[in-house]
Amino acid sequence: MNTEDPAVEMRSISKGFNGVNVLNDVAFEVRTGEVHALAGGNGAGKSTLMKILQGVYHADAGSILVAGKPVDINSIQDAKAAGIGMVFQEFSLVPSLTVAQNIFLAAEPQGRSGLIDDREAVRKAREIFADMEVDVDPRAHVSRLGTAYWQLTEIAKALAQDARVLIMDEPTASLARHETEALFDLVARLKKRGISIIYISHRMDEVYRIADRITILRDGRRLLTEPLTNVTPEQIVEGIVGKKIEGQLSYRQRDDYSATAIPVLEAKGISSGNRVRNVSFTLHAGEILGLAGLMGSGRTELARVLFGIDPLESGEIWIGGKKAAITSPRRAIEAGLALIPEDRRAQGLVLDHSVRDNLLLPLLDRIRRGPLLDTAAGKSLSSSLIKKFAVKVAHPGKPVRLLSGGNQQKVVLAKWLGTEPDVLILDEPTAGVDIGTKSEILDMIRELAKAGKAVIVISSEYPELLAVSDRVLILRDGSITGDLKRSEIADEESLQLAVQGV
């Protein structure tokens, strides 16, 4: 169904905020039945361009054509009327409602009496899922479903509004591998029906697997638009970052820690619920320990127990050779631990607060002067963290929600590293960030270990896990099934087989 006819054209789009140009004369198009990848570093303008197409922002200059006809998109309702839908990276569903209720939220079918007809909503939802060739129960409450079903519900919600163009923003960021494969199959079916897809992703393997063409933005300008067959992954990375990046995903042999010294952290048979079962391991100063496993294997739950978020039901945690009573995050922080959570927006940041306030939240004791806080000291400390971690922000007093995903992640890293922990736990530290920021974070992890910090890295990105880990623990059903030195793992496929228990 792929044709040369543009489904959407954006011509000479420009947009600025507070006198700063974010987009400069950008042209972008997606053809009918095409998957068009949109790539660029954090802050390159991708989100702003798509929010203009969605009606969240209005362009300062330029025009939009849908199916060859000029349209004015001044609101999300205008975008829907033009057949444009978006599947957000941060889901927009209401967990307490059913799947069907979410799909038809604000557009509920009504009976003759004028009341909402839930049965008709369920019937229509079944038809949409049947058309998508996926099995989802429309009557199920969203809160009881896994992430993959949330993703499918988001797509169904857009299709229910007769979307002919779907914007997918990092759609696989929270999916397991088999769920990602199922999503790719669905995208292929949607293409055959003539639906156009704008696919935003930082994962090069996915882009080459699924996209027909790619557009790269850098510093608010279009750098190139080419068929994927005409560009190499190296050229794409260089285009996104502005320079060649070599060796970041290669493991570098390190001798910065001693496995014979007293462990900085030791877990002895710890259990919590059915997600963490009799887990034992050691972690030494200067060591980077990777945690690998499928979604639901207990990786995040183990981190939550170590940091005192979830209760320790049995077993012991030892810090520096002494038994520690970590019954809360405060106790964990006092013991020298820090946790970079999996979901930075929901768990790592207060989105409506300023960048400065977010940076200072775990550091208030440093700027406390009696019962009050020293404003000048707070400004100085936050400015030093912004500089040290290269956070790109127009003003520290601006809300952190205005930052790009990569810069939000840097804020989360900066505020916890500002506590100077002995043990740093990072849960999916590179999720949803561009290749340049990703390489910065991996180098940061290496430098922390070199400085004597003990680091635990949880990641679904096996190349990244193998690039930094000295050892890898394999988790399955809440238990450790393997403890492998990096030298014992030949490649990504070997790790994948180990995780699957093959």
Given for the second form:
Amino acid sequence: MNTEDPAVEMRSISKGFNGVNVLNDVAFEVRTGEVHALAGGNGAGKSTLMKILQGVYHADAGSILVAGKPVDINSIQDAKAAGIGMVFQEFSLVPSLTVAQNIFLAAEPQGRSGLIDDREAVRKAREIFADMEVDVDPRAHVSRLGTAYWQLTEIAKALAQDARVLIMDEPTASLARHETEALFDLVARLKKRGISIIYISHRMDEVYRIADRITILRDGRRLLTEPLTNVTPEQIVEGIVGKKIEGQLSYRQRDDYSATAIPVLEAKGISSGNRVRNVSFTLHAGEILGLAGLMGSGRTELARVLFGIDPLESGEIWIGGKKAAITSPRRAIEAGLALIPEDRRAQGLVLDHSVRDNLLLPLLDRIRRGPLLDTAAGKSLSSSLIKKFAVKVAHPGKPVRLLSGGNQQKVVLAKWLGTEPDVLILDEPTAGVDIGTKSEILDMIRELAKAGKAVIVISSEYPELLAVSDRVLILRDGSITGDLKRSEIADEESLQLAVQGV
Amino acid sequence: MNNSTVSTKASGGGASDKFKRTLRELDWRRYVIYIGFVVVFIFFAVLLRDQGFLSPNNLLNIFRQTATITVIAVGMTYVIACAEIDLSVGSVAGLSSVCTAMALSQWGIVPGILAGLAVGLVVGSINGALVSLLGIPSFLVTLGMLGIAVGVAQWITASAPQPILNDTFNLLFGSGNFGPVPGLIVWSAIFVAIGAVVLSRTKFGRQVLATGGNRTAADFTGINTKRIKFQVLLISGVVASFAGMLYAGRLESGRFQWGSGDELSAIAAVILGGTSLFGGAGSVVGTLFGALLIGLINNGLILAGLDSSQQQVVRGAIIILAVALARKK
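So the form predicted on its own is up there; where is the form predicted together with the partner chain?
To see the whole picture, the full complex is given below, headed by that same chain.
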């Protein structure tokens, strides 16, 4: 366990895409039997570095040594052969196959006849699980198992390929608390067997609990590599956040919103599944409420409950001082709510349909004359929305899939604001949007609040939350753990610390 | 395509440039059915000019013979545009012809028509409920229903044809004319016109396309996609039962074999007409031309003297070719 030999060493790795340097002379080394945390903000280069190690990308410069020997990793197969395994954040299993079949996918044990020996596969899988000291039935179909078991299967799959180094990317994001505990125990056991683990996580408490050392990347360079006993959480957060100057994203003091007596939206102890637990909050007209929390903290799920997509299991939603029965998105829309969903391509747009048709979809009643739709009215309504939201499109009849991410997001915004909602919920409104469009969207949000709308903004980008929110709710494991006025939050670092709960 | 657009824009200016750009951006694949129709028509007109292909009688015949397929395919357009499939339409038509004939000889013309439509209503509702409420894939539901409907039709008639002696019915749904125009053509025109307007110009039509294009996004937009799926299968069933009455009227009898295999012709017509097999896009007028193209090919091949086995081979090849030309990218 304490051998100081590096299991993997990456030396002065550089990588660029289209002339933009993503990694600059980065050194990274993991010792045998070590849990090494890898941290960094968005775009710091973590995932690029890991993709180079897995053979997805090839480094422009630098070398990789496994167990002291230089290796050439050009493909995922090369990485596997070198003993590097990945536990995918989005799992790479075939749901219709059994656990054992997944573990030995494309490396099935064969009997003398040349046919696949399923019994042998099950036996070997049992051995692996016994070594891991976990109880998984190799003959169970993966589709019937919960996420925690998927993860165990992923780990077993990597171990079956004799992985000596495991990369885990936010492994606890989709786990319940007791499952997380079980995973940590497993990590400790793997460590004892001399397996090294690269642990990517934004959760400070986890990193402190299981990691031996941490490497922080910032802007494609290595900031530090230190044993965790030598660094404080404040140092790590500062390292991740950096001293970025985000002029366009800075907070502008807004006039105090008119805190009317009756809130536009009030959640009273609402619960749904195990990601939304007893959540209560109020939202007033003209107010922008930020929702902050780590991945899996229940931010998106809260939005889904409010909008009637997931069922409300207990608690009440009050709108404008009256109890509302929101059982479907249609009811939510009728009650004056609108949701800009997290994944605009999958949830917000019909990509093959024209910009105009997408814009008009929630507004069909407004352009109806008798049983028919008034084409001319639809054209003028969609054109006015395109103009109002500055969507850049050559012709409204073009399929929306041809637009850039930022313009697609504007179409989603325009589509929903056309319904003139009282409450607007935006889930990651600027994900995958260029910086210019980003500040445009943030300006729009401010304008809407000024016009008296109540807005909820969900974002994993703290600068953005801080730039627009009047108040920030902190979510953790589905519960609200903090309700902070913007003026009470000094900077991004203190918001990070509040979200981390350290 | 993106690159070329950009480069043309950069060079800019000039009416001819603009024309070229319009031409390049024109999505000709959407019109491949019309191009194909014209090409095949001219081909037969030249090749078969001595066999009377262009005679008014023959052209009317093409319309008449494709009427039932056209009607069924109009309903099928909604189902496919909604990213579902209905394989039961052919046997629904057969069962409807049988029920119409039996009720008609017993109780008269109005109960006969109602009995036929009731078949579509019941089968369509069952299909729709199983797909939208229980979430069973429509392919399986309607495949099962294909067998059930044709089996019931054969059972209640003991495989015997049910003659229809009511001349009013036969004239109305079959061989009669409305003024100078054959009734079958009028019926297909009505179905195509209503189908086209509803799909492209009503809220329901838009919601069908949105549900087929991206069901999740449609759900998030507040569309009750379960209801939409139910409705398209109901429409398809009722429309197919009407087509069954057209069979009954034209052939002056109800028989379980009427309509057998029509589901494949109807699906082919819909896909040829430019409706996406994966849902989200649909054109009823395209479907009409798809059905006419199939009728045209059938007619031309018969006049050319090919025997039925050869016809099947040529027809299959032409359909594959047309769909290959119409596919994206």
